[in-house]
Amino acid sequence: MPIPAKAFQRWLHGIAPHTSTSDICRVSGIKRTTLAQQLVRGKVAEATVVSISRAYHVNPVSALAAFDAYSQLADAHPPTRSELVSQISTPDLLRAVLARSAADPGGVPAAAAPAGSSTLDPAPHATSVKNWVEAIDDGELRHRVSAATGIAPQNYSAQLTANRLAPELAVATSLAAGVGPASGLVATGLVTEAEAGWPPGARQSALDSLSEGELTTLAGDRLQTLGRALRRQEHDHEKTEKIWENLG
C-alpha cells in the first residue's frame, strides 16, 4: 500500500529538514521526476521510503513502521529456520550437498565454512518469494491472507508465480502466518536481511543445521520445481516457434 504523500513529506522533513527535493533525489538515486510524479498522485511508493532511508541512514524496516499502513512492522520477530532456508537459493543448496559429499571419514565436510561464518549469495534470489510462502504456510494461508486483504486467491497465486508480492501483501502474509512483519520484506527484495534485523550468519546456521537427508530431500524438490518450469518455458517456447511457422 502506497504511502500517503502528506505523511511522506511529515517524515521526510523529519529526516532531511531544510534540504531540498534535488539534494534528496540526488542523494538517494531517484529520479526528481518519479518523486514529482509520485507526489503528484498523492500515493509514494515503499521503495521509494527505503532508498531515501539508506541515503540519510535510517533503518528502512523503522522507517516504512512510522506510517499506519506499516506499523506492524515495529513488533520485530526472528526468522523461524523454515524461512531462513527458503531464502538460500538452489545453487546454494546443491554445492551445500556436494560439499557433505565430499566429506572425510568424520563427517565433516571438507569445505566447510568457519562458524558464523556465510558464503551464501545475498537473498533473494530467483524463487525466494514462493519459497517463502511456501515455508510457512500451514494449507491455509492463503485463504487467510485473501479474506484480511480481499485480493483474489489467483491473483495472489499469479504474484508468487512470478516471484513477487507488494509490501502490503508481504507484510499481510506474515501477519496471517504469525511470523517476523518484515520477513516478506526482505523475500521480495525491498529490505535487506540486516535491516530486518535477521542475526549475521543467520542463513548459513540454518543450512548448518539440516540434516544430510533434510538438505537433500530440499535439494530434490527444488530441482524438480525447476524442472517443472524449465519444461513449461520449453513447451511455450516451443508453441510460439510453431505458430511464427504456421505464419510464415
The other form holds:
Amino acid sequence: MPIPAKAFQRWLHGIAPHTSTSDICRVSGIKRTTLAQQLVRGKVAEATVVSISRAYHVNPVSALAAFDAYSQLADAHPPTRSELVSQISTPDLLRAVLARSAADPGGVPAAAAPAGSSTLDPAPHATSVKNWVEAIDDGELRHRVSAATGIAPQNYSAQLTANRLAPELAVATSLAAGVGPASGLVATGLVTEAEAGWPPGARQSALDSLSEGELTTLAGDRLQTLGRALRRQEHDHEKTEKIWENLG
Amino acid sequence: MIEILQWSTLTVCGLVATARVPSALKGMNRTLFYIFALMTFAILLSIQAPYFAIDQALGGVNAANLLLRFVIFAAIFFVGLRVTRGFGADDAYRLLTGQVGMAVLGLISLAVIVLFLLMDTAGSSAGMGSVAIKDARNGLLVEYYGAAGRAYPAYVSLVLLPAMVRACRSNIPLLVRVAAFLLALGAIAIGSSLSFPVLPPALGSVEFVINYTAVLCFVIGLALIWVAKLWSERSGPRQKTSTAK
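Starting from the form predicted alone shown above, please give the structure in the form predicted together with its partner chain.
The next block holds the full complex; its first chain is the one shown before.
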C-alpha cells in the first residue's frame, strides 16, 4: 500500500530538512505535479521514496523500511540461488549455454566458465517478476499471498504476466515464501540488486554453479515459455489483421 | 425527445457514410460504405417527414415501409457477413450464408410481403400507425408484420452475439474490443426488440430508444474498428511488447 503523506513528510524532513519541494523534485527527477498530486491524495508512491532516497544518498530499502507498511524490509536475508538465477535474462542464459558448449565441446562439465567474458544484464529483465515468483513458489505460494493480502488470484496472475507486481505484493510474496523481503522489489525493478544487499557478482556465481543439465533445462523452459508467448502474440496479431482487412 | 434521437442518429449515420466515401471510391471494403448508406436510408425512412415525402412519391400505399424492411434486412445481412468474416466466426458465417440462413431470410421475407399485401395499406404513415387503427384485422396484421420485420435482424443479432462476447474477452487491441462490446450491445438491443408485442403500450417510447440505440451501437462500433485501424497505421508498425525482447 502506498505510503501515507504524513509519514512521508516526516521522513522527508529527516533526510532533507529546510529543502523546498521544488528542489527535492529537481534533485530527484520527479515531476512536481506528480509529487503534488500524491501529497494531495495523501498517498505517496513507493517509487517516489526510492527516487528521493537515491538523490540524497540514502539506501532506498532502508528508507522504505522506516515506514510501518514496510518495516519487514529491515531484516535482510541473502537471496537464494534460484532467486539469483531467476533474475538472469533469457538471452544471458542462452549465451551461457553457448559459452559452455564452446568452451568444452566434449560435453563434460567445464570446471569454470570463462569468467568475466561477458557481464550479465542488470535485473530486472522482460519476464523477471514471473520467473522470480516461480523460483520461490512451493506450489502453495500464490494461495498464501492471496489469503494474506486479499488479492484475487486471477489479478495476481495478471500482474505477473504483465511483468508487474505492486511493491506491497512483492514484499508480501517474499514473506509468504520465507525469502529475503527485498527480493521482490529487485524483480520488479523498484530497487537494484546492490540496494537490496545482493553481493556483487552473486548472479554470475549462481549461474556458474548451475550444472550443465540444470542450465540447459532452465534455458529450455524459458525458451518454451517465450515461444508460447510469441505464438500467442502472433495469433492475436493475425486476428487483428483479419478484422481490419474485413472491417477497416 | 424522440425527434432529437431520430435526427441525431440520422446525422451520425450520414456522417459516417460520408466519411467512408473516399475509401469506397478507392475500393477498400465497399460493403462497409453500403452498410452505412443503407442504415442512413433506413433511419431516414423511419422519420415521419421524409417517410411521408418518399411514400407519396411511391404512391401513398406505404410501399416505403416495405422498402424500409428490406433495406434493414440488407444492412443487417451485410453487417453479419463482414463481422463474422472479420472476427473469424466461421460457424456464425455459415449460419447466415448457409442453407439455414437463406431459409430464414426467405421465409421471413415471404411473410413480410404476404402480410403487407393482406393489409389495406392506403394512407402514408411512418410505422403504419394509421393503418393499424383502421380496424381490428388491420391492427393485428400490422402487429404480425412488425414482428416479421424484426425477426430477421434478431436472428442475425443472436448469431453474432457469441462471437462478439468472445472478441470482448480476447487479446485484440482495446479499441476493437470496445467496438465488439458496442456490437454486442446492439445485438442485445435488437434481440430484445422481439419482446415488443408484449410491452404495454405505455412503454412505446422504450421501443424507439431500443431501436435507435441498436443502430447507433452498430454504426459507432463499426466506425470504431475503422478508427482503430487508422490509428494503428499512423502509430507505425506494432511495437514489440515486453515478452518479445
